[in-house]
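Taking the form predicted alone, here's one chain by itself in structure tokens.
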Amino acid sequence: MSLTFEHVTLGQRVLFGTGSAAANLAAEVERLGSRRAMVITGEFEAAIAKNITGGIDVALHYDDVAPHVPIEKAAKARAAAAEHGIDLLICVGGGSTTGLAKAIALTSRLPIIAVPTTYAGSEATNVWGLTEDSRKTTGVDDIVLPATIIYDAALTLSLPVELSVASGLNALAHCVDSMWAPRADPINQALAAEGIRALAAGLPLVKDNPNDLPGREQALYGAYLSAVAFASAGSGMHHKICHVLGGAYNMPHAQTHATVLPYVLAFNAPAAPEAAKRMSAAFGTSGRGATDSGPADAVAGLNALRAALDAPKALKEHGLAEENIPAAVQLILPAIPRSNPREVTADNLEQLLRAAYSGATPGF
């Protein structure tokens, strides 16, 4: 069989250093001319923040961020960045405090600079989203790709252990979506195993011992290549869930992911055998089930991690009621790519969303 494929892949800056914050976000300021920078960040972050611009003018220290950027918190801040004549957007912290950033940079058209202090990826991507109404929307605009990201591993250590491990898995999701997205290749494939075996690798290092910063060192790593697959392979149907999930019900993002990927990694795993055999070999646990699968060992890898990191189990636990279930089944449904190796009816869906909601153990 022939190779044949359409492959794009994003300009973007990428500095990675422990310890290394703070120059390098000096020297990037510079290189980019800013004197009117905006510095977005959460309360949990503004002490990182600080700590990392005291080099650097700031014309505007932004905090007002909430999950799944809702549109009224955009439309405030865009305000404030013209208020202040903003030349720059930094973004310090997560998914929220990026997602905020991008949200200005969609209609404003300013360059981000993007410091994670997370492992949620969305630096990497050319994806933005926006809340209105419980219903989160989302796009694609190069113009909100962060023009560089600033990598500091130990700008992670003050992410607690139980955060850190469903960020983790978050960008785990990202991995695993990439094998079978819309725009899916080769390429996108070889980036999200490499992402699999990094974050494999570096979770449990980070759960065992939480200042271990060789293992941060790997889950940052394996973060920015999820992210990178992700944002040429598109959104497949993990994504979908969550978003949906996220926006309707108002769930933590994170948990989320972390909760939902199992359940789609088992109900896909066995219509997509090669993507499965890619997977089990990063997680490393190929030819270890006794039919010597790759749907099996995959969900066999991917089970065995969240039990060593114990990982986020039930949506019950994180907002979703059972009685809301017909009704998300519903609103994802129309939502899920055409390409997904699996066909996806509301049946399966709800048996899907079910096993999620109650915990139970995602198998074939």
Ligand code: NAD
Second form
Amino acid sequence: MSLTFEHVTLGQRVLFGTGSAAANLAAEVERLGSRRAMVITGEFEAAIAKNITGGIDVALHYDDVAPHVPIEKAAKARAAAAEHGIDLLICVGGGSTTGLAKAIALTSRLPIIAVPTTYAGSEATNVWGLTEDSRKTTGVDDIVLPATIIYDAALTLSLPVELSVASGLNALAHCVDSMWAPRADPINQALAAEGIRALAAGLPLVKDNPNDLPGREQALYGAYLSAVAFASAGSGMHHKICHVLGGAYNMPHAQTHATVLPYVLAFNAPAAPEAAKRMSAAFGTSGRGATDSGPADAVAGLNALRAALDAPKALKEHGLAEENIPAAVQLILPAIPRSNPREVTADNLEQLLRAAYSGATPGF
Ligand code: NAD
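Starting from the form predicted alone shown above, please give the structure in the form predicted together with this ligand.
Starting with the chain above, the whole complex follows.
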């Protein structure tokens, strides 16, 4: 079969180095010619930012960050940036903090330097999100893509193990969904496979010892790859499910992704044997089972990783009420991309959600 595809690579500078964030940040601020930077952090991220911003002039420290970027918080932050004559946005934190910087950039066109402290990956995408009256709107605009990402695994040491696991599995979900999302192509599939390998190698080390820097580095590197793959491939079935659950039932982002992922993998893998083979190779489980089958090995790989990580197991433990499942099915069904390798019906989707709700062992 001929190899034909269209792929867009987003332009970003990525500086990766443990213990180098302060120096890399000072150099980037200088390179971008900024004189009036706004440093954006959430409550738990302010101390991290303080340690790395000593070498730069900061015109405004801003910490009014909330999950999913409420529109009122965006308006307030935009006004603060304008009032202080800001020429550069520096966000230090997780996806919520990066999201607020993107909201400011969307209207001001200011450049962003992103310094991530979780594995959410928003720093490597051109996707923005805003929430109004409990409804989240997302959009795509290259103006919100951070000009530079500064990765420093030491900044993630304070991320509690449980959140590290959930956030890392959220990154893994970007990789898995990139295998069959609407714009899946050989380049983002290659990035996704390497992302799975790095996350599967790093996260167990983080789980066993949260201070393990090589493990944190692998997880952060995998998180970056996962986000690049996701930005290119778009949202697949898994993200459509989690978007509805998060928005309609106010469920926690990372934990919802971590819980739903194995059920989507088990659902799609038999209909996507080539992708499954790549995933099982990345998990290191190809040919390990008696079956020697990509789909079974990929599911076994993810299940084994989740067991090692003591990953979140059941949606009922994260705020989903069982009686909401039929309504959730109706909301999710129209959003499932046509690229999905297996046909999704109200019946099989409801079965998937019921299994994820109760925490039944994912398989087929
Ligand atoms: P988050 O940013 O809300 O962070 C979770 C919690 O961890 C917060 O309380 C935060 O202060 C704390 N925290 C962050 N780093 C820490 C550290 N190193 N040590 C201790 N505490 C720390 O959650 P998240 O999972 O990083 O991001 C989720 C959000 O990002 C969602 O709104 C999601 O929609 C968005 N997101 C957007 C994209 C995109 O492409 N636009 C991609 C992924 C996620």
